[in-house]
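Next up: just one chain, as structure tokens, the form predicted alone.
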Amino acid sequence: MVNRRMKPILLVMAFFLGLIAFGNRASAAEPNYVISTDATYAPFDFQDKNNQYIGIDQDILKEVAKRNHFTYTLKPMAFNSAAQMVANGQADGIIAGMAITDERKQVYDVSDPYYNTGVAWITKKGSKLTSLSDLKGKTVALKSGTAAANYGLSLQSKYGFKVKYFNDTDTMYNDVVNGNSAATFEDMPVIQYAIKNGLKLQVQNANDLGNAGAYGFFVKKGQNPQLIKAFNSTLKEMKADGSYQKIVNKYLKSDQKTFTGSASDNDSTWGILKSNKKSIWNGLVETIKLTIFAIILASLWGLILGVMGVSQSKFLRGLSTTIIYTFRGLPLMVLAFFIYIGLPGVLHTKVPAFTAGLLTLILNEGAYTGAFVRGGFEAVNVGQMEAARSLGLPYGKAMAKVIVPQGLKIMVPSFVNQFIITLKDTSILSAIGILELTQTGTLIVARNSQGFRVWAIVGVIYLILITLLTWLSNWLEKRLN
């Protein structure tokens, strides 16, 4: 017989699987492939100015799709994330600028190179550095797991440069703009097209490019041969046919407004809200539903380990203190990686990524909740729980009736604080492939390179509801008390 203070607990957990079986379900339920991407990664993954996912990449896969009759989901992240997805399972496939290296043909198996591409190292426009060697002693910006990046770093040693990584194109780019980095290094046709947009940077020496190899699609090792064959085959007779060259050419050689909008959709703010209005609107509707959900579950999760925490059982007390030091120790985004990323590899199920982002906050949120519930249950004087027991209530009454009520009160100031945290920790979750708010400002500056006018709308939004949440935060407050 379960006791009836393991029953909330046994529930939680209940709750906590249910969520990844009915994602997987849901997710299984697709009869399509899950493919990733790096969707930052212009003109071969990108979104153009009706929010569609092209690029060179994209029109050669939605070829393939169709030539070979079978659907794709598209699941767009950060690189690293994109690719360890396909290694733990959590997608059939990548495509993202990947280069062919012998390395990962130890964890992928790979198609036939698709564009090869040469690699140049990029300043601040107007710098006086002409050559490599004036790079000594100075630092350059790398994108992790890119091809360019491996370039860059093999010339280190011998050109005497520091290293800073980052995970996206845009942020790297602009780190060089604004002078923290001398240079960065950087695929051709990717810092051509960013140029092209008005990126304030310069290439050096364009005849003179470094070899970074050959791109590729990418599968598990042993897994999905059939997308492997499918790709090849596809690839040879779309060169054969020149529908491979005309991608290629769309994106290289075409004016690049087809796809970023007019200069009045890209040179002032109302031009940027205008025409992303629609997936702004999307991310914001996003970034609402997982905040809703994360307070309300994170709350009552917080609630069952603060009542735990009080609990006249050790082991409760004991647990209830374990949980939350171990989610309150744990980095956001490593608990989001952990969940989305790590425990599908070894529980060898699919985890969605906005059930594996809602875990995440419910997770790390409630533990601190539970620690200030806790604490607000045991700001109320002792003497009121001596006096209910007194009167003849058993201390599960007492609780419910007493302490609860006048510990709530208490706590009011840290809900709202709390509902405020979850609402900027969902920006976390883009590092996941969630498409909130901040996934979706990262979109837009992928095509348009207007960093600063799109993470200005992003911030205003966000002020604006943390301001309304504040607001209810603070009206609820006063009806309380």
Second form
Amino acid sequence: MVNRRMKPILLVMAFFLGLIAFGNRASAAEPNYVISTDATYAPFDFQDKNNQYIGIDQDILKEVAKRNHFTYTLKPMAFNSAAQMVANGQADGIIAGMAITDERKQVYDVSDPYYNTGVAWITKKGSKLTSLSDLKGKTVALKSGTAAANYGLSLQSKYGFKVKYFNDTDTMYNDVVNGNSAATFEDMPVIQYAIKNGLKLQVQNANDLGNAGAYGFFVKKGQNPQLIKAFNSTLKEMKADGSYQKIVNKYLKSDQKTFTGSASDNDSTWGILKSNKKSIWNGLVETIKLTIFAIILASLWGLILGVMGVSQSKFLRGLSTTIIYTFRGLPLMVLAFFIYIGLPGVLHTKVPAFTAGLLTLILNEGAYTGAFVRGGFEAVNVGQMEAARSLGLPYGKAMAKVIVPQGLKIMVPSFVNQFIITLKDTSILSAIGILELTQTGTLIVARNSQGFRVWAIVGVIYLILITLLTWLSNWLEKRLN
Ligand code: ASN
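And the form predicted together with asparagine (ASN), for comparison with the form predicted alone?
Now the full complex is given, and it begins with the chain already shown.
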């Protein structure tokens, strides 16, 4: 029975794995590079309402690619992960409002500077804190892995503040706006832009910025020197022919709040939904895709682990227990980072984010599934196996014909539960830059600062999805019984 049912599932599985493997191939005509970026770093790197990445960095990068005849695949994510992607060889280069520092020069090769920056310390608008010494005992919000965070940390012991880390600039800003953190450190051009677009924060050291420096385009040390050369020569040309200035003016001189800020979205929930429908739809599709693949493949993997767990072989039982123990014990995000950011550095291969995310889900959800499948088989009365064997059925046949069908029935509620958990767990994969629903929400909030409404919308969509999934599972459950 299982075999007959498994055949089409295996075929579908093979087809989709093929799609994943080949879907990311670029055309052979022009070289294709993987470039990572910070997903929410206006005015340098952010998304417009049509899901397109825009900003000073993005416009320059587009021009560099065009003039040097290459294409690129953009990987937008949290800055810290984006930088690690390059350090580990997962990405060929990074443009992310990334400051040129001596430490970074040890790990990366860097282009000529293209934009001046310096670190500001920032409080809520109208705050009574005006000197760094006022921060004693207070909490300061920092963004992981950034030059601004390092600058903040260098002042920590002198001024006696506590620190708290965030992955993206907007969540960090919000922590200060909401009064959870007293201050934050961020690059001047970035905070200036946010304030201009209505964020209720205030720079305290406008005339005395920390670590004055400049942004550059980075590649891993010793690799892709042609990209640095291309960037530098195009930057020079663009400065000479005025196109560089035009890009800067496009984002900084416009008086309208065209590119970010709540003014560009109608502030109502309906308005937000309407003006972001395309990106929300794309995020939803990605979440559904991940969930479906993960549910099918993790269930199969879990079944295999479960069958191994009750097999006659001590070795297989031990192997199953070890795999379940390991992958149930690892937090999902750690596993995702390990597969996406850690492994490629050692294996010298690039793993597409979707594949890494899917593999993470299969290993994690599969381990949970394996545990309850094993339990389900064990729950089928031992007498059943003995009876089947005494009727002359070999072990394999007895399993397939007697134990598995009964065990599966016991497991159905656990499967349904696991499907729902899998759907919710896809949101954790936003951390490796998969543009699913949660990451889509992050990007929209980065643009319109409407955290309450956007997260309410995203939450309701998840609830609808879970309701549909539950209905579907219940329907399947009835059919199986
Ligand atoms: N400005 C940051 C840095 O240089 C990068 C970023 O947050 N996108 O570290």
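Being a predicted model, the structure only gives us computed values, none of them experimental. If you superpose the two forms and keep the largest set of C-alpha atoms that fall within 1.5 Å, you have the rigid core. Positions refer to the first chain, counted from 1.
In a rigid-core overlay of the protein, N167 has its C-alpha displaced by under 2 Å between these two forms. The Cα shift for A120 between these two forms, taken after rigid core superposition, is 2 angstroms or larger. Relative to the superposed core, A206 shifts its CA atom by 2 Å or more between these two forms.
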